[in-house]
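Only one chain comes next, encoded as structure tokens, the form predicted alone.
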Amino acid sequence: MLIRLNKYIAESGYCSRRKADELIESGKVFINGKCVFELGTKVDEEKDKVVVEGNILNKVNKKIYLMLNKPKGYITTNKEQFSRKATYELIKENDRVFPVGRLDKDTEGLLLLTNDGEFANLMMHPSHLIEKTYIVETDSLITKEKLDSLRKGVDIGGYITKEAKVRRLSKEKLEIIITEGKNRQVRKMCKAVDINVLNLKRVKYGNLELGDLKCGEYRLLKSYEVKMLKNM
């Protein structure tokens, strides 16, 4: 199937369409060994070889990696359940992707999605200890004793959590960094030490930060970001 070259480059995860246009105009894009400058150039996603700045791009049906800023009220699933809003409704890609792990309905923030099962398994395997960073807003008094308990590990219902990195950002806000991924873990940890969670947001996954990505929007991960995650 023929598609516009800038779209092909963007869907490869290399850069945005706007940046792709700049690369094309600057003579940094080759199709089958021939340099192209025309923005309207189309590429056969099944046959053509596209090279950008010396990097060979995979076909459009390559593995896709997305970062979504998940809003509250959305369940993390690819199947509609009980007419609830689901994260897949926010993704407008042609290729089907699935979430890497979960964020509960009332938690917002950074969520990875992909069609690469090997990558997803790599990210979620407990032995890899990838850090996930959350910001907790509460109306409870955050005492030193509560912080120490969270750091050491707490009982969240028959399971003692591993050591966590915890710091107080303000009187009613704290940062919690965990390497596990138990169901609703951060909420259960806070409940175990009588911290009432008003808002919970994941802002970082490994070294990948949510940044200024707007709530409800997503973007393709850059190739170096995917490599960085895999290398962790």
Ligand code: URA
Contents of the next structure:
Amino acid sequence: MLIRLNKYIAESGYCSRRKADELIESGKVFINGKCVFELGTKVDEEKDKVVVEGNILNKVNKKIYLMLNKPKGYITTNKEQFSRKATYELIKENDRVFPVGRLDKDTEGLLLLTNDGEFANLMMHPSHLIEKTYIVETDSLITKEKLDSLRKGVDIGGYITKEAKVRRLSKEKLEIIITEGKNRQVRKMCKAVDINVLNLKRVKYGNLELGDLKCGEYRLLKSYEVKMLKNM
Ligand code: URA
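Beyond the form predicted alone, can we have the form predicted in complex with ligand URA?
So here's everything in the complex, that chain up top.
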């Protein structure tokens, strides 16, 4: 059967459909030895050999979904990146999985990983407005004015953030819930109101909570948890 190339890549568990489009456009995808750049390209699932960044793709038989408590100091990637520590090193599954979105190197906490490209696409699509909950620790008193600004939206370098749910957990601790996922968004929001971030941790993704999963450890999601995320 002929299917779109980005769908084929996503279904093989390599990455999300959106990421697949980026890879196609940047000349990293080959079909039967020929580099393709056209986003609308179709592949024959039975016959064509698709290679992405040097990896031969195969169809995924079993979809898996993981939640990792990412430690600080790890970059979110499924590829080797020079000598930097990367999240894929922490995953000991036979099936290759890729991260759903990103947590920056110095941020810890809940990171989803999967080989289901459609699921990743669903989670990351900006129209789905999934709430992500972060805990910020700082070193000075967080004023009410700062909380209000964060709630209403702040300028993070040419972009005004959407309304956020923000509450003070203690004098120097803050919970921020956002639905967007701009690069280093929480850090930039805090910087915009002069809050010095000492520690940043994601504790919840939609209704899925990190709970008592230890730093550096991961677990498979239960099927009801996957269903809940899909239905959000
Ligand atoms: N906001 C950040 O600043 N960093 C992350 O990793 C996620 C959200």
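Positions refer to the first chain, counted from 1. Predicted model only: the values in this text are computed from it and were never measured. Note that the rigid core is defined as the largest set of C-alphas that superpose within 1.5 Å between two forms.
K.L.:
Return yes or no for residue 43: a CA shift of at least 2 Å between the two forms, with the rigid core superposed?
P.N.:
Yes: residue 43 shifts by at least 2 Å between the two forms.
K.L.:
Under a superposition restricted to the rigid core, does residue 52 display a Cα displacement of 2 angstroms or more between the two forms?
P.N.:
It does shift by 2 Å or more.
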